[in-house]
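Shown here is one chain on its own, the form predicted alone, set out as structure tokens.
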Amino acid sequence: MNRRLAKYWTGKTVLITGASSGLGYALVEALAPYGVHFCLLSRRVEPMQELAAKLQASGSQFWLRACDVRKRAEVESAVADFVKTAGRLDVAWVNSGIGGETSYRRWDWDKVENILQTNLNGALYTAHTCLQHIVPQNQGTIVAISSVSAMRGLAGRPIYSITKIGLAYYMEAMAAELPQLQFTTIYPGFVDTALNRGNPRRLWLMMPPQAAQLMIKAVAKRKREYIYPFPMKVVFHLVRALPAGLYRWLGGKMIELSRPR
């Protein structure tokens, strides 16, 4: 077992939303044999309940409940309930997300809301709650799950870009705000996901577990950002650093081959 994780990990409270498949749920089973408290939040409950049954020789212990990161009563309530009975909540990982094409030739109105209340509305749920139980601790932690998305604004998915882009400027304004917490924000690259199998140009491409033991470890060495996997990252920066010109031409093109033909 590796020391660091280990320090870092054992015995923490963590709260994670969209548990019940991808990223969540391949955070769960890499943090399960650290003896983690999770809170798993997911709209659905039972393949979190299978995931327990799965991890339940790990040590840890799994508190379960179904909840819909698009409505904050239910996010409060879930929370609340959680931290009253693990008496404390050390990190939260903000995962929930879903992703989808939103460019002007095929906008459809519920698409982008349910992109925008999941992703951005629910993001900001739920960090929000969690720091109300963590900031009067003076010690703890917000993961929050962005994407290389967030790089600019593509061509396509605009509303994803937005939902992301916007996290990444909460957690930074957060961050700034609040130097006794941890502040992690996470661009992943490509993981095998339901949220991107509809892609044909996957890039460097990661299966989930690889991904959750990158995020944890990414976690324990505190860092602010993390972006994954390096290649990408390299892409990420090249594509910030784009005169807008240039980045405007160059995502036009992206999206002309994107288009069936």
Ligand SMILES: NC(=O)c1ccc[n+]([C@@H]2O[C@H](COP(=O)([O-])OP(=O)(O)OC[C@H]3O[C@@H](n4cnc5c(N)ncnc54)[C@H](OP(=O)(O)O)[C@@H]3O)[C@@H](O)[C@H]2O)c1
Second form
Amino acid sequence: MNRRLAKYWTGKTVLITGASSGLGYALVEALAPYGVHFCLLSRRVEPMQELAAKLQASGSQFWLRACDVRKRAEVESAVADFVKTAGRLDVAWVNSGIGGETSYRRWDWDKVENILQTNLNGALYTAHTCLQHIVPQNQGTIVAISSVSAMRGLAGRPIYSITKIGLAYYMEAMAAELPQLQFTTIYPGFVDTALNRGNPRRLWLMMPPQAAQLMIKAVAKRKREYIYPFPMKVVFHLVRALPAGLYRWLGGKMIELSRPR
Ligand SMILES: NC(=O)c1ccc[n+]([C@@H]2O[C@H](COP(=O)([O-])OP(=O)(O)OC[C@H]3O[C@@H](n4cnc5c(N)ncnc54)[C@H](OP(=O)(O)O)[C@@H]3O)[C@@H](O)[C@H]2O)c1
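Next up, the form predicted in complex with this ligand, please; the one we just looked at was the form predicted alone.
Let us now look at the entire complex, which starts with that chain.
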């Protein structure tokens, strides 16, 4: 067992949204050996129950509830009930999210509003509600899963990319206002989950268990930002530095590259 990870994670109370699949599910598997008291939230309860049963022997404790992050009252009552049981909240992992194309030609208001409500409203409901418990403790961590899609306005996926840059800006602002707390914003590249399985070109694709290990290490190192994998980090910074005119041209090409065939 990694000593730095054990020192940071052992005995912590950790809330994770979107624990029923993909990155959230893998994070629970990665953290369970450290004896964590989990609060698992997502709409589907069954996969979370199966996960808790599978990890029963790990020594971690599991508290789970069906929760739609688009509904503020559901988030508030789930977090309050968990804190009542666990006594405190050490780490809140704002992870739930959905993707999807929202180009001009395929614009669909239901889809657009669902992405905004899940990725932006849902993330803010989760983060703010958790902060209301963490701030009085004067100690604690908010981790937010943004995306490399936040590098620029992504052609074909403008709504997804604005939700992810919006979340990153929220984290930056809160970190400046509340310097006593840890804020870690993570920008994953492509990880093999249901979210991007229709995408034909998933550069430097990683598997969820490997991604989860990288992320729990980055949080234990108290990083403010973490972009992975490394080649994607290079692309992220290069693309951010491109002049607007060049990015416009490149962005138009990207829309074709990322469209499912
Ligand atoms: N996979 C990648 O390559 C990648 C890259 C960059 C960023 N990300 C981000 O990573 C996060 C996790 O995504 P993933 O890749 O693990 O995809 P995923 O396998 O589809 O998981 C998404 C999770 O979000 C939950 N969720 C969706 N809508 C929800 C709602 N209204 N209320 C509560 N939970 C909801 C889902 O649970 P229920 O359906 O049970 O509610 C599920 O557990 C997302 O924020 C995504 O944007 C992923």
